[in-house]
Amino acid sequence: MTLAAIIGGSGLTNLKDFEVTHREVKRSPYGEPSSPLVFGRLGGQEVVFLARHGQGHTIPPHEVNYRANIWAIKETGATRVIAVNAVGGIAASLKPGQLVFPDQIIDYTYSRNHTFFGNGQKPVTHIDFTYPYCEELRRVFIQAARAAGIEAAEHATYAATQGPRFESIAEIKRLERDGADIVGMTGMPETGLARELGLCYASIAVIANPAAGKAAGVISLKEIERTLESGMQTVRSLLERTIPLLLTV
């Protein structure tokens, strides 16, 4: 049985010192999932990788199979999905490279498949949301964060826009009156899929920028490339440290 699922994001799309014994292109009733599961072992243990964007980041956030995806990953026999999300910073604490791991979310996407349930599937099934991350494992990246010396958020909201295009100034403030500290494009439906499908799931963000009006001057696209770099670094050691400790939870 596979320990471990991670779904890497805009720039993780590959793991260092992570030992693939095969890859696996799954179907799923829902379609295909973006990319082939990469099964291996990290820190030691049996992981299974999948990039959601795909192997080459051709599939924008709006357009991403997420149902395909986490039923993929269901089927591998994972329990434990850790997700890696490049968001943008909205609290004025929150600084470029820094690891959040958000506990709370709130959904502003619109047309996308965000159910298992319905189309016929009988009776009507309602999940519970009130804590939308698990807890286990969050607790699992704080302790590995802090064994590392990882400065890292350790509570955040996730408000999950539409994308492809960035916020204007006006959204990320209404975002802000609502709560949110944080901002990305890929929160959901996958946390809530995850939660429908039984799924230990929860995030590791990478602040990629500020957030629209939050710092001088327009988003550039050319320094969240440099800023992502640098943080997803940071993600790799955090997920070593992190792969080992779940045998202990």
Given for the second form:
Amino acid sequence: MTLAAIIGGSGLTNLKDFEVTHREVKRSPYGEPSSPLVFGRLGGQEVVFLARHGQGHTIPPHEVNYRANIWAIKETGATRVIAVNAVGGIAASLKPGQLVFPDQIIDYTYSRNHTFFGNGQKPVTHIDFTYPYCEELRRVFIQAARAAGIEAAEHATYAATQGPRFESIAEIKRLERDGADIVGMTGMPETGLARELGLCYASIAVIANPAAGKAAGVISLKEIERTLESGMQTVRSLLERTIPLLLTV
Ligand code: HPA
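Return one more block: the form predicted in complex with hypoxanthine (HPA), after the form predicted on its own shown previously.
To see the whole picture, the full complex is given below, headed by that same chain.
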């Protein structure tokens, strides 16, 4: 049984210590997922991995086929989805390289295929999104991080922006006024689509940079790459501790 799916974001196109058993190229009614599904064992358990931006990191956030990805994951029979997201830090307490487990999200994206429920489908369907992330899975992240001595923010509001450009200072100020702590380009519609298909979905966000205006100067891609390299090492060790804990919940 596949215990969980992991959606890797920027900086995490593969997993170390992941014993790959097989790959599957999936199709969905919505087109092709970003990458083949890679099945294997991590932390002694069977998991499936999908690279959100493609295996060679070629798909920008606004062009990811989120519906195909979530559909393909649902088809594997996995019920839990661990999403890894690189984000900018808005709250002053959040430092580059740090992990964050968001518990709320605001959607500022547009022109993305954001639902499975449309096109005249009957009956009209609305889903509850009061608590957008799966609390059970979030608690496992928190437990695993505490046990490993990994510093992580246990509550945060994620602002999902359209990208692919970063934000202006005024835009970040607005997100801050709205109550956002972190900003990223991939949180939506992925989180909503997972809920539509009844998946238990939660995010491990990695602070890649201070958001626009939160540090001197402009946002440097080189620096983001460097930060993500070490941040994703922390994610990998957290994942290895998280997976075995999933058996207990
Ligand atoms: N803004 C939006 N998305 C991001 C950022 C950012 O500053 N950093 C990493 N992803």
